[in-house]
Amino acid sequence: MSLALTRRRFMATAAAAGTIPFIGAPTARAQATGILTFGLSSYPPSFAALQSTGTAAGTVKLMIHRGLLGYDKAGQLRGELAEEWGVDDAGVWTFKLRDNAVWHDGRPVTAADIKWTIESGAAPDSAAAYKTPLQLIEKIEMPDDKTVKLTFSEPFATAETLFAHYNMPMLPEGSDDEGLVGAGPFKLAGRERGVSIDLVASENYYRPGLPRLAGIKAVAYADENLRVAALEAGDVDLIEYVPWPAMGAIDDNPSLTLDVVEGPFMYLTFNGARKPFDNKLVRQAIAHAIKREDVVDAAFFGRGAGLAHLPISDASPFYNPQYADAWAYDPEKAKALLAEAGHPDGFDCTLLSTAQYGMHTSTAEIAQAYLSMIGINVTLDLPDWATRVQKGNAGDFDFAVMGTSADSNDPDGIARLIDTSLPTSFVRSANLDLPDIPKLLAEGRATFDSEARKEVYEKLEGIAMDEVPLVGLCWRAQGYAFHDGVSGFKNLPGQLTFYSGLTLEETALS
């Protein structure tokens, strides 16, 4: 086997000149000031570091850990833990850690850190977002406490945005399952439940000169427009899922400003466990019956676009046109595949959703009124954000509204959407036995050829139009707003919307 890394892959981005902002002597530490306060949109329902439970937990994680790599502000992956890293010939892929990196605790990041977080995802109790590609690594090497090797049993091309995600962090050694000790720019330093978790800055961050701010207070603002309020009136320096309706008024008021980027989408999901989401006949026929234009309007005030077919944006080198209308309005085509599927009547159902977000109340409301045109009538579920997470995790809906954007800017990024072996988890369907789609995913990830890749995306994007794992409705644009005070911070582009809180370690207050 070959140890020489491939020259394509082999890179030591975190010295790339430019990529990583620096103040002052190399060894000098900043002095840190301000407490920026940022409103969250949630309390986390979880602070268990390895497992997806949206958005506002994910911000978090970001304030307080770091992962093997990450992005910079043009959406470029980057090293963070991890100072080099590449892939061999033989697929194995090796990362070299920073020699700086350090615990919150003092301790410095080592190899064996990083093997143990890896079995730890990958333990079969394990509730990690990322447990099955991690058990795809059969064996991880350390040739010094500095280095690790990763066996992979397939090719797995995606290794870079896998341990570029949020919900991908490196932990010490032996910790809890919460695991609130990171390598991040901020420590924990204290929390009231429900209503705000205490950060300071951590004076052994690997970046010198970061962080520039003493430390954060995150308040969870669940009502969206006492998030709003809580901004214009001062109490809040920077605020994250800026509604839409407030959108307007925060871009016109010059003492604020709007960050929005275009990334995120809303789709339904369903539980084949729940008759007649079983048949794709059934999914199909809601995927014809619901005007997107309506629900760009209702939910988003106009600030997005139409999505009838599988999230892939029409800027990627994977794009498939002739898909782009798949699932367009069409009523009387819908109610042909109802009738075909033997409900020519329509049936009744419950829709979860939540009262938390006004989009996710809104985009159900739309699709209950669409629905009902032909004969589907439909019962809205609008829990609290942590019980909808609950439900969806627990299989306990018959269909469900998601939003949520991809987990890179990569066609797999969406695999934890479609991939429906993959255990129930409240961001996709449930229960749909659909063994293609997982297939094609696992040649796409295996396969380094962009060209082949286009091939097996293009496949699989076809047959998803026709089972319908999920059915797309809208994109949406995704902001965050905050005072003219606040420096530093950037809504990262596209898909990479939510890894945003990666430039806290940036961000400064004046």
Second form
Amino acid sequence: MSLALTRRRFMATAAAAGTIPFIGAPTARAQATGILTFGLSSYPPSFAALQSTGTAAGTVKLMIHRGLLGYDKAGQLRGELAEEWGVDDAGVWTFKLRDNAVWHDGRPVTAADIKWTIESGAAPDSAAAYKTPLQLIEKIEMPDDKTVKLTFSEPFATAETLFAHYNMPMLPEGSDDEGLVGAGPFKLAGRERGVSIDLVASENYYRPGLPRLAGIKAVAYADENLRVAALEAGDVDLIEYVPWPAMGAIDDNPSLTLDVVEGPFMYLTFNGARKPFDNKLVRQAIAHAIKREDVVDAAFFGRGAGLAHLPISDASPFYNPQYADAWAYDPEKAKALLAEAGHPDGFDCTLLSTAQYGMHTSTAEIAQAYLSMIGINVTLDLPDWATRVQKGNAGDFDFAVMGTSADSNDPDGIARLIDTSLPTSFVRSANLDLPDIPKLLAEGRATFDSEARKEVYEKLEGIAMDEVPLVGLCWRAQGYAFHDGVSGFKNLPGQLTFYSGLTLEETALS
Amino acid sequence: MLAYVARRVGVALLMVWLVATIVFLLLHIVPGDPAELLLSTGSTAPDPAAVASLREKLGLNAPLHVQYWDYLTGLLRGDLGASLQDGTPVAEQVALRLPRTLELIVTAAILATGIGIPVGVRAATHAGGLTDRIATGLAAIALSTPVFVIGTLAILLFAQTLKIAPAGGYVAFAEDPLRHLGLLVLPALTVAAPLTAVVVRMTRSAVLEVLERDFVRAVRARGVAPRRILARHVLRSALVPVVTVTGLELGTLLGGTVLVEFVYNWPGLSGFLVRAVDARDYPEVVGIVLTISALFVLLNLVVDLVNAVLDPKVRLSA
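Other form of same protein, the form predicted together with the partner chain, not the form predicted on its own:
Up next: the whole complex, starting with the chain shown before.
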């Protein structure tokens, strides 16, 4: 494998993204089309660039920052601060930076900035979302000001999705924890915690003619009904996290557009330290006991689809159709599995969820109802979100409801949800010892050939269907809605929905 | 009178200290770790080392009594501490947001008394009549309907359907006075609705009660005009309980506007409290509760003093 090969790939992706005609072109500002008011689902708990602090924070980061790579509207990887990238036969990744990439303060983006960002994220006291993979980088070389070479301690095939993640933006050397100076299309002009964030177009953005907006006012509307009311009343131009009950009305409103994708998903996690959840037969029984359509109907007003396997989309090249219905609803099979596990009359247990988010509560209630039909007597534990998170992180639960999106459309994007070797966390099952899963995940990360990777993940999914590290319940529709005057914004496909803030650079108001 | 005031102020300070202590302790008993939450919000597993390091940085590893002592000594210096979320001084946030909540409450109080007292008097003087029945009926509805329902219905009607008012939000008065007032109307009316009902009912029953008293009968027997009796004799006595109840209600509203601020995205202090609790931002929660309770205690004090002025018997019995 050589750099030339990936240069071809770069040309292909760049052409797809429509960037080639602009390479080397002088920067030109387009006609600014006003200030877009963006209705956020919450005010970001923090702006810390490298930390994972929720989807609203991710959207704001994508206004301010750019990483080495990103995605185009079709969900294909494209260069951001890096205009060329590739990996050589020794597994060394090389990123060549754009000549015209500049920080908001006017300084050019250099290899030293990239090195500093990676080292900051990998530092022992770092709280970066991707600290663990960054710590696998054992050598950072800078042959020149615009080139970075990364040597990983083990082959790392998923470097592209890592460096395209919105929690992996690049920062100028010496940034503080928040890192509010970026190289993205907008720069921070003001903010009031809990209320709003004001951004103005960066005159230094590297894509000529972009951004098209003069600025963005991001207003936090934690109440989902008010978020919709604000859109309908014309107070805001665009909202994220369209509540499911409101999707029908927005769809029917001729002056509004609803842009929905199926990407995020709901699932169950288990605590292997609590009997009988250490028994895979019990986990299998639960997987077969719940009718997914009812979860979709009750929690998401029919906006979604059943998920009876691992959360790998049927649009993904890594989708394995033979497992599509591996955990299909089959109460008789569930009862038989329960009997085989030594619990013919079922058992009592507690399901952890939260009363703070309706979709989590409804999902738990449907699971409770269906499990009662096979004799499992479930008591719901529905604390507020903060308590739910702490209980999950402490492994203080029998089994639990969770909802999230994968890190990317690559199957490695669900690694943090099924890798049982990782420390206990509220996002995945606790205390399950399933060594084959982390082994195959590592093999997938170390395999560069697509076909070979497909085989690895097929094998992994087969094991997962049997061992049940999580129970997929449903895909949920994730929506943005906007006025007719808004153009250029796009909900990115599948798991990339929360990356849609990338397209704000092309968004315009008329 | 001076001794009375001194005693009341002493009790008020004791109350504020008690509230601060109880809230501080309760918060630390409730599960949910701020450091863990700060690093867990994006569905990503928090790194235990990072959580430990953040806890150390935020001073959460110190024993509870040390944290409490630091907090109390900080308070004596006038320091409410700093937010765990972004390190901004709590006092700064309180100073920014309290005026907005007060603006909402004061506007609502003006609306409630401006409407409630005349309507209550009219209902009492025409007891059993149509005005009385309509007023008491509407008051019962306003009192029994939760504010978030009134708020949601008002948004649905005035913002989404009629499109004559914004759905919610906030713009500073200095930035755009008209827009500011436009955004104030619906939340102020929503806060005012139950308060007006209370004022109507209190005024009505107080006026009715005073109208039955012997001295009123005596004045009436002397042939004084009813309007003059009402203004000079009845209202002065009847307004004592109305002032008391309205004052106490205002104190309750300081905390009770939470839902209204949430429904209308009004960035006041009450709504901010909800977010602070969600984030387990201890200094912020205690700082806000302390401010609200101090104001509540202060309002009680003012109500007592006003009553003492209106009715000297209050002073003697206290």
